[in-house]
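Below you'll find only one chain, the form predicted on its own, shown as structure tokens.
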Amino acid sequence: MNVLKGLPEATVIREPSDLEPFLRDESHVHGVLPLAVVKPHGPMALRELVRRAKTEGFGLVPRGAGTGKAGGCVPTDRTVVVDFSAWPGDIHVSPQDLCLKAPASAPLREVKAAAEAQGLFYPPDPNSWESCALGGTLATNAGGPNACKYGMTRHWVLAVDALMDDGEIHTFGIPSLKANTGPNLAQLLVGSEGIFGFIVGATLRLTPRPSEFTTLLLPAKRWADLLDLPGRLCAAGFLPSAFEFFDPAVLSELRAHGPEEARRLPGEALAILEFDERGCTSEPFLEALLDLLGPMADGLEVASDERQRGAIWAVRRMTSAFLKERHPEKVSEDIVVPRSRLGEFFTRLEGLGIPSVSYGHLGDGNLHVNLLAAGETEPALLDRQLMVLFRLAVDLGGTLSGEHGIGLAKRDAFLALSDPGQIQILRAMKGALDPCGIFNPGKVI
């Protein structure tokens, strides 16, 4: 592409058979071929490309690992793939001001790890934290099961560098938590998919790291009582750092096929309950669980070493992994319902005849709905199967995106369904940071 002939401090991929594996992410969407990759090592390079891409006429994509789920990342019509795996910066961790800072490009397990080695933590832990960019998890606002204590990606964001219109990085907040000089660009930025500008570096905020953890296997005899839990959990004052779930038709798919350490896996249906806080090994603590528990508490496993506690987690992290290699071409989908709403969510998915398992973080109402026949499943048809379950999460008060965001898999249903307020005013936000539109062309909305 001769547009990008002489790209200063970058590398472009131009080659048909390199660029094949950006044309996907996680998700089920397919993307078009790019007209080149971009692997920025400096300024100079964003600086040219976007001085290009609005001369030239071209979009610019944002990739960081393509770990994402909603197409985020794929490239649509005339667009450059601007790759951030190569974007230089280190880690720094300030302990004295309780944050961290790092490029777009740190693996998320790094700035994790880095927390850590001070004494602090980094919540946020979507299930692909081992593999995922730290870029990723900002433009999609990335969750995990630590969203159900901690909150996502956005509530530890302090500042970020991000690169606006102009061509040029600007740092948006400051390195402390009370920053009041009008309305927050960085949190704006954050979780906005990369279509008003993109993020290539972030201050992080962080917290002392626990020294406590009660991490539970909890089987339910019978399914509807678990999806009571969350809401009787919150009302006594307990609040877990995590509550996942397998509800019997995902568990039933472990069982009969999954790993040896799967197969044993007790209940109608099955959580994970973790603890963190100060005093959660404590008698007092686990008896007044238990007494919360009743009689569900009955075949509880209750993790009595960093071991024990590691084997229980690995068989969560597994499931997305196990499901997607039995089933390849499943979709999967990541809706929102308010947790005194989920026995009422189920008896109505039951009743639509949508062929479905679920799994995912039951103690903040974020279900990871998964059609495994989505593959054999008529196009058409499976639209509308998924524009019924994003529906119904919406009617019952929640939304058709917890954690992965919109990109191109949900955009259409996220306009239909979406105040057409927002919309407009979302647009006018795109116009006005972005007015070529240039930023992840076709994304979002």
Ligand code: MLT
Contents of the next structure:
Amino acid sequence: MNVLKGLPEATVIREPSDLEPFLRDESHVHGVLPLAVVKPHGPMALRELVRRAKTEGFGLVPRGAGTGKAGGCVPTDRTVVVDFSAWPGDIHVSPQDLCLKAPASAPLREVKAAAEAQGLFYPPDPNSWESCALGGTLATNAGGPNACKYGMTRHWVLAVDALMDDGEIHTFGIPSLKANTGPNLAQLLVGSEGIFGFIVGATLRLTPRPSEFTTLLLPAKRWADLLDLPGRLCAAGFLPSAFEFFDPAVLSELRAHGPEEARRLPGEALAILEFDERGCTSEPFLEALLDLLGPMADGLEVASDERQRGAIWAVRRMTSAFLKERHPEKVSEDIVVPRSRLGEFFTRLEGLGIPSVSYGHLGDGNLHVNLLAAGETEPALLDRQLMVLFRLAVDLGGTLSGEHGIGLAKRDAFLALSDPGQIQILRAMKGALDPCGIFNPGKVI
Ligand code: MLT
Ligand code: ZN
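For comparison with the form predicted on its own, produce the structure of the form predicted in complex with D-malate.
The complete assembly is shown below, putting the previous chain first.
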């Protein structure tokens, strides 16, 4: 593409066969061939890209490691993919300020490791944490099992450096929790999926690293028994750092076809519960927990060392990839239902006759409802099924995405199910921050 000739501080990919890998992320949606892929190495490239996008009339699509689950980084019509994998910068930890600064290109696993090396903890742990880039987790406000106690990525962002419509990189926020100077633009950008500007780096909040863990495998004789447990735990003053689940269908698949460690998983349905506060391995803590569990504690297994803890988590961490391998065309959703209405959700879901299986983050009501037969389902019927699922979540006071975001995959549903006033405000903001519509066009709104 001529318009990208002589772009400074950048590697430009134009060969159609080399562009192919950029058409998809880890969702079920497909993009169209981009005009080019650009890997910027410095601010001059971004400045020039913004200028040329405006004058030549093409859009810019941000990309981290491509592990997104909603098609947020797949190219739409007449766009250039801006791949941040070569964006420069190092990770700097400041134990005094309890924070860390890192570029968007930093692998999340390195960000977490840098904090750990100083006895600190950066909690966000999306399932892709070993392969995703920090930038993608910021753009999508990624979640994960630890969100149950620690919240989402946005709860750990103090400041961001972002490319805005003037072609410059601006810093929003300071390395302190206390900054109260009007609306928080850093938080506006986190989770906005690149539609207002592109985050190129961030200052992240850290907390002392937990050193005590109680990890439990909790089989349920009756699946329904698990569903009021998240609410009961919270009401009794327990706050698990993770509370994951497999419904009977997912558990059976794992048992029948999963790896060795999965073959022995007990129960009709199964939960993984983890606590990480000081004292969580003490007798009084465990006794109080057993009291609360009552008869449900039958068959409970407690990890007695790091190896057993790791084995429990390994099964949970491979579930998404395992199901994808067996059902390559599956669609995985990530709706949210308030904890107090989980039982009602699953009863009503069954009544709707949508063929689905579920696993995910029961502790915060963030459920990965998977339509395994999506590939063999007529597209219009699949759309209707998904819409019914989203409506049910919304009816119960929940929402259509808890952690994956809207991207391209859920855009139509988001527009259909949201308050029109909210969409109008978002569009007005988009118009003000991105008047030429160059930032991730066709996504979210
Ligand atoms: C997970 O928690 O495993 C991922 O967010 C889920 C998915 O594949 O939908
Ligand atoms: Zn998840």
